Amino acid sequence: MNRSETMTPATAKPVVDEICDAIHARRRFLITSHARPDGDAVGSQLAMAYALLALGKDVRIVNADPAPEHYMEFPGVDHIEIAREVIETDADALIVMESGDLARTGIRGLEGRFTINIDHHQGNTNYGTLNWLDESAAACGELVFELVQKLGIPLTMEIATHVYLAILTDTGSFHHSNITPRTFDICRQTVEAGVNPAAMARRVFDSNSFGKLKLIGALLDEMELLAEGRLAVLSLNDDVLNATGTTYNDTEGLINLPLTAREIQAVAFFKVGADGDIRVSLRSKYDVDVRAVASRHGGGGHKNAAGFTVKGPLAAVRTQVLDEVIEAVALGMQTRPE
């Protein structure tokens, strides 16, 4: 039977002790996470990669999708293989972070094996052997640094880089309402063990190519204004990155770029893919909920922070899609601070 943080009764040993104890009783560990990792997912990997290995620990790191490009420089993104099927392997367990299933890794023969299941998003089903889940983590990578602490591993220079990495950037730079004392309180440590906030910044978010410089000009001059200019919408598909000589992984961030705008409340990014998926990516602020819209379309996130995949036609899902954020930025207007 599989265990969970929310099915366990008050009087069993917590699903983080006992993910503790199947770290010290296995030696061979593969870790992955969703496809098309963000920082929260290279960071959160990353830290338990090297978290392991300071226990000895045989690790492999396996995406689906390569990291942005601005984080090849951090310490063991090189390490990190990228397939889409895992045939053969020896590990003894599974580690997957933050992806609500098994498909949404991206990965075919993760099946049929020892899995710890370690996420704080809404919506995850319980795949795992042991299931790990805590919405009110502002990131992965917070449940890393908790883990990390059990484990009894001294907090590192590599592993206080990659928690702070997952931190910074599924905050969106400090900026979601997911944030808690709890999570300053982690910040704080990393930075004790040597991390510098303003490089960290500088090696995130001031990194870019001309490249994604082009892409920011090409999405800004397209993007439409509605709800009386409080939702952004940006478009994207092949012809735009082939025109400004980009990839998917350049729009990681460029989402968030309408927010810093007074007025705008919401954005909603439609990105068309070559093999006709929609991948659909939602941002807000103060009180309007875009998770609400993505878990009716079988996604997830956060409040400010949210979104799914679907199929085409995509007039008829950039209208459904439309209409719901237009309603979450109404109700959102009923309570947002003045």
Ligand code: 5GP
Contents of the next structure:
Amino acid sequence: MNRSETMTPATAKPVVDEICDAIHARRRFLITSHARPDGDAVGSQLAMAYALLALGKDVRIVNADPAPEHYMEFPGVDHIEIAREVIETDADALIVMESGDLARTGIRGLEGRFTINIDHHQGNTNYGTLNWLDESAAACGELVFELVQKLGIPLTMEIATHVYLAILTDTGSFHHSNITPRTFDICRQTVEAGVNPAAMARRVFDSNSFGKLKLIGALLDEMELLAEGRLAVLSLNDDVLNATGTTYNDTEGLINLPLTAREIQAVAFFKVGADGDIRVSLRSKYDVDVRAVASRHGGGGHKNAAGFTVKGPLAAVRTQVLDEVIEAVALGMQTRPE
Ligand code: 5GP
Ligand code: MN
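In place of the form predicted alone, output the structure of the form predicted together with the named molecule.
In what comes next, the whole complex appears, and the chain from above leads the way.
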């Protein structure tokens, strides 16, 4: 959906203005995002939370899973509550960031509330009372930035930091194909507000443990190449985690490494969870559309970064998914820019 379409037909008022009105009219806010939150989820939530606090509102942030460990030093991350169910809350508005449907939050008990749904993924189900969906945004943080501006709230260091975190991470450190002049305009303003891009990049991307470095070595060592070296396949199992003294959480970001090889156009990463579920993460370059593959398996994401979770058996899932990604690579390569 493009920006001119985000109108409410009855009033023809841009939905972002309706969201501003709703925020002014309400006092207590519950903010959530998708399970296994990433930098855009955490950054969008906290930028929103600091903006609401500046307006004198009560704010609670609840996520199903903790933020990645190295985000803990960013302001406010330690205030995020972790829960799979919200039972007692006197919130008079729920703000959901980055979630195509309410189930993506991984939290029960959110239904039936006054809900503000802010997202930039394709296929959002419009579950909110107010739905602000803009697929042209490189990160949900871009939308939060616009909302903060519309609300007339000064760009504090906390808000600027979280907007920058959202954009830096969701663009894959400015690699993905949905980056626009707006992205840089927002980043420029966050830097003017005091954000240090070099320090942010170091904190976000250069915070590996030695164990994670060893894990990277082990996984790349076992990487398989298909489709004439255009598709890289990574697989995680308990043996490699035990051998390197790492956990499942240490795999974050690792999927992007094969894309640094010029020939590789897409990466598929298979991880088997403790519950036996198979988590598949996909990444790609340029016009290779991995979201289309993920959505066929009940997941979603963006053209260059997508994922889904399915039941096994692993061998069958692997064969099917790899066939589909190879096809997506062949299709996407036809329009690859030089
Ligand atoms: P990751 O591979 O890092 O877990 O996810 C990459 C992207 O795909 C994320 O930006 C997220 O939006 C999307 N994504 C991952 N898993 C799912 C899923 O199960 N459902 C949906 N709708 N999107 C997903
Ligand atoms: Mn996002």
